[in-house]
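In structure tokens, one chain follows: the form predicted alone.
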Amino acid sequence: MCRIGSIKSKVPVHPSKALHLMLPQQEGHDNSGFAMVMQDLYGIFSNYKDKPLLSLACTQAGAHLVEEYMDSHNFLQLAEWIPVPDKKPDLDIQAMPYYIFRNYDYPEHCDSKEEREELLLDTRLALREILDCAGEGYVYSFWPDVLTLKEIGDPRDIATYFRLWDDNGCLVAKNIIAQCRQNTNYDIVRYAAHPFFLQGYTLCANGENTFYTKNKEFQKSLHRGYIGFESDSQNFLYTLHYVLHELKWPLPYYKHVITPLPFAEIDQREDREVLKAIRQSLANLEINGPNTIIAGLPDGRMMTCCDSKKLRPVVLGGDDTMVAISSEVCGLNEILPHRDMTKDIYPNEREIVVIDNELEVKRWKQ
């Protein structure tokens, strides 16, 4: 069983805070990897919040391939942060030669928001294909104000290698979603590590989806960005993106798609015709099995929800400046020891819980 966690804060926080949230849950994450997505960046990225940030791990040859592609497609490099690793002996990490986080300006012809969103997706997909074919690296995200890091090994050693314990203010964000585990149900590849990212949507999951094959075969036909499927949890992200970005439905309908109500309950509701239409048209996006989801949305909100039987744990708690979501309450106790624990929320199987940008928590019943 995985463990997942996230932090949403009014003030920028360092990745070490997310590590302290996750490490007390060690029994559930098996020390096989660490991955995080940081959104709403500050520190060294403060001046480039509206410029797309490319996050990749690669060889020297892979770096050259990326540079050639970006130059030939008129992306102008603006800034770059390359971590200087702490290469202590005996660290448990399967490190890549280079980790590059690079801001670009858009090509001149790209003006509208929609054009830019599609260009960034197509660019990431093209770079992924180039690096995959050459066997020279991995590209995780290419989006404004978003940084993604994924690595294989012990989370503590990964944090040491990237100096993530050193809170010097250079790498901070208001939103962080993290997991301390590789995807050990399948082949261990960096793309399979949670969280997953697509066009501003970030998601990680604790559990499994026994409708993986049904979801995958349907999702392949829905959007060119629904690729890889290295983990059954990617289905959750693709459905979230499809419901909100492609269909442009309100967030509460996501829950009705992945865990629809029984027909007997639907028949008692005023919106029964809508809910029946969802079940009929999107039945192949229904999920099954024990799972909990944490997701970040393009507008900065953060949400969590559970499977229809609540077979995986999750808890939400916070104070005036920070709200965190954790698989286990011990994570909250570590980073928010002085919070009012009587206000902790344990989401149930029939709701979505959302944290807005003012840290107001809203509960939407299915």
Given for the second form:
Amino acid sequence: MCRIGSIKSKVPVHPSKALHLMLPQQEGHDNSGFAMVMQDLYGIFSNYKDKPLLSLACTQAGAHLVEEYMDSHNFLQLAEWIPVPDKKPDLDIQAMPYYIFRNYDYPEHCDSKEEREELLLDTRLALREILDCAGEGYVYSFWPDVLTLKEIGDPRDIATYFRLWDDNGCLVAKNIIAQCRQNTNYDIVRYAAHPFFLQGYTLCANGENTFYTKNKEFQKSLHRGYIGFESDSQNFLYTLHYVLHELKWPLPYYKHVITPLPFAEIDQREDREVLKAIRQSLANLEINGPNTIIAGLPDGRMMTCCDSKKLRPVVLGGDDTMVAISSEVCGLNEILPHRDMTKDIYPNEREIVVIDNELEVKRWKQ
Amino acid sequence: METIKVQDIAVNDLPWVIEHHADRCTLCGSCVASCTFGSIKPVVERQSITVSQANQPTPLHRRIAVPIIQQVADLAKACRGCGMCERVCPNQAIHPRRNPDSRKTLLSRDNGPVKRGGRTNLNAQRTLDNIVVGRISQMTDPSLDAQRHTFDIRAPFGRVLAANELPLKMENGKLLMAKKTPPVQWIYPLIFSDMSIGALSTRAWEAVALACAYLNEKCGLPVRMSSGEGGMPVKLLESEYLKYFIIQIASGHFGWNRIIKAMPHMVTDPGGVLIKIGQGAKPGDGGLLQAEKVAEHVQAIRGVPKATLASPPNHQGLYSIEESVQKMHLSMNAAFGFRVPVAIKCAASATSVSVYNNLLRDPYKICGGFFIDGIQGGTGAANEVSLDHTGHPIVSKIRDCYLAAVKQGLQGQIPLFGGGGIGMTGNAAADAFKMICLGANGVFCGKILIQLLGCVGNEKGRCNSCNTGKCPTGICTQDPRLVKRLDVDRGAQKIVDYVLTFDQELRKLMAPIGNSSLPVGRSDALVSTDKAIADKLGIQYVC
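Having seen the form predicted alone, the form predicted together with the partner chain:
Time for the whole complex; same chain goes first.
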């Protein structure tokens, strides 16, 4: 089982905060790994917020392959952070030899937003293919102001290994989405651990997607970035990306795509023509099964919603400086013990709850 | 001793042999009266008996004449095994018995190809029974509750556009439809298949139509019924209920004179138009209505004289799919102002995928559904050689078409409906569910409906006499005396009850795989214990 959590804060926070959010929920998430995406970075990345940051776990040979590719494609390296691990004995971690977080400058003649978005995706996909073929590593994200870390093992030990307990101000962000489990349904594959990332969209999911096969068969031909499918939760991300980035529809329509209203309810609505058209055109992106998702959007907003039968819960709570979303309320109690609990939100099956950059929480009913 | 004439037909040459127990027979004559085929007749048999009636043995030999029921040794009057005699007999004195040594197939070709109704009797294998719903939600993804949860059991009928082709515009953060899109109706995934007035008796057709209307009006299930080739009663064409009917146009265009004349008087649009190119029971052959069944009202509806009505194998003037799209689809769409889905029905064939690809790539985007009819579909009349030796199974064909669409990312744009043998064993919901998991949006069925009305025919050679005008159940005949055997209301009720159970059973299958809407293309929900089937369909092999 998964447990998912996220923090959105006005003040940059350390990853340890996310760990404190997740660890009380360990009975549900089995402690088999740790993965997080940090967005809106500060600390050592403060000066490079507009420059794409590559997040990579690889061997030495893999690092060479990546350097070679980036050089030949005119990416200029600006900064690099290679964590120096704390290799204590008996840590439960299946570590890769190198973890590289590197900022690059865009190649020349790549000025428009769209061009850059496509270039960054193509580059990540190319690096992924190179590393996959060679069996020398994993590339998780390549995007400005976004850092991804994923590893297999006990989350506490992973944190020790990467010195994430040392709140030294080096690695901080205003948005963190995290999860503490490797994929235990199928093979352990690093790419299968959520959060997943694509062109500014980050998503993790708790639950099952019983329409995985339908989703996958459809998404495969929708976009070149929809690959992997190591986990049924990737479908949620790809649909989010497709609805918002490709179709450019407003966020509330994402909910209409993944959990469309029953026909009987659609018929009662003024916008039935549009809702019906969406339901029939994107029937293959509907999600069934018990699930909850947390997603981060390119503009920094964070959102959550759950399946249409509310079979998996999620709770959102916070104060003036920090709002967090968590599978279980015990996570919130750990990091936000003094919040007004009466204001906690348990989203219902027809809601999208969005936290904007001012920490204002909006609830949209489908 | 009589000379044996081996070329003469004997009772033991026939497919069914009547077993008559004279000792139980009360000579009421009901069996003879009920047999529509004239297969039995009362005769007087000479019997020789010896009886002792005194206290001491005093055998007395007598010759008596006894009236008995005898089977007629005539191929044209061969017993069809319908069992009406058995039904009416008060004393269980008579019943037909299947004759494994029948020579009928060999001997009955004196007057050209053998004609009959029903299904293929040779290719009745059941692929669907080798497939099991094997992906059951346990532990992490709990099954739904078939009783408590809501399920959206609907299928699109009409041309679905890709999301990026939808003419949407944005106003105040809301999407609005800027232009008209092709009509799409969300209907129940079980369509009552095309059986014409003519093939069916008016009462049988009325019973099916009644069930269809009842399911819509009273049960909230938007079931659609195809008219079959042969038109519809004008009263129905001009009624509100027309919206539940899909009007069929086939190569004979029978009934369209009346339909066109009724158009200005229609108060609602029909539920759809179905262009029938071919049917699974007799692919490459047109519709066939024997003169015996072209009664006065059939002549009136179709605008024809009393004669055998053989529709051409093709729509005249149609020689390519492109032409079909331009001429037939466009004119049918235009006829109802582009407000009514126009679908096409073809016999399953080795070429079905090509046809489907062409339809999917049609730039006009006006094909609203692809109905594929498999070899196990039924018919009111066909040459037996077509029924038994031509056609294509439906299960893999639906899968092939679905996967062809998946390959192009076009799945769901032209809804797929599969038919031909759905519910052959009585389990239509399980059949439908498996077809849907393999990629069908819905299924259509016809034979099972008339079986619910009372048809006793099966694919083991029982009855199959729909073509003769002598249907013993009053379903496939226009003989007013026979038609009265059918109780329209009870028949309709039987269909309604079956469909309501079908709906419950679908839920019982959707719940364990955790789906509240139809699992179209969810092949991962199926497993097969047959390796060849698993490989062909791309589902998991289990043992």
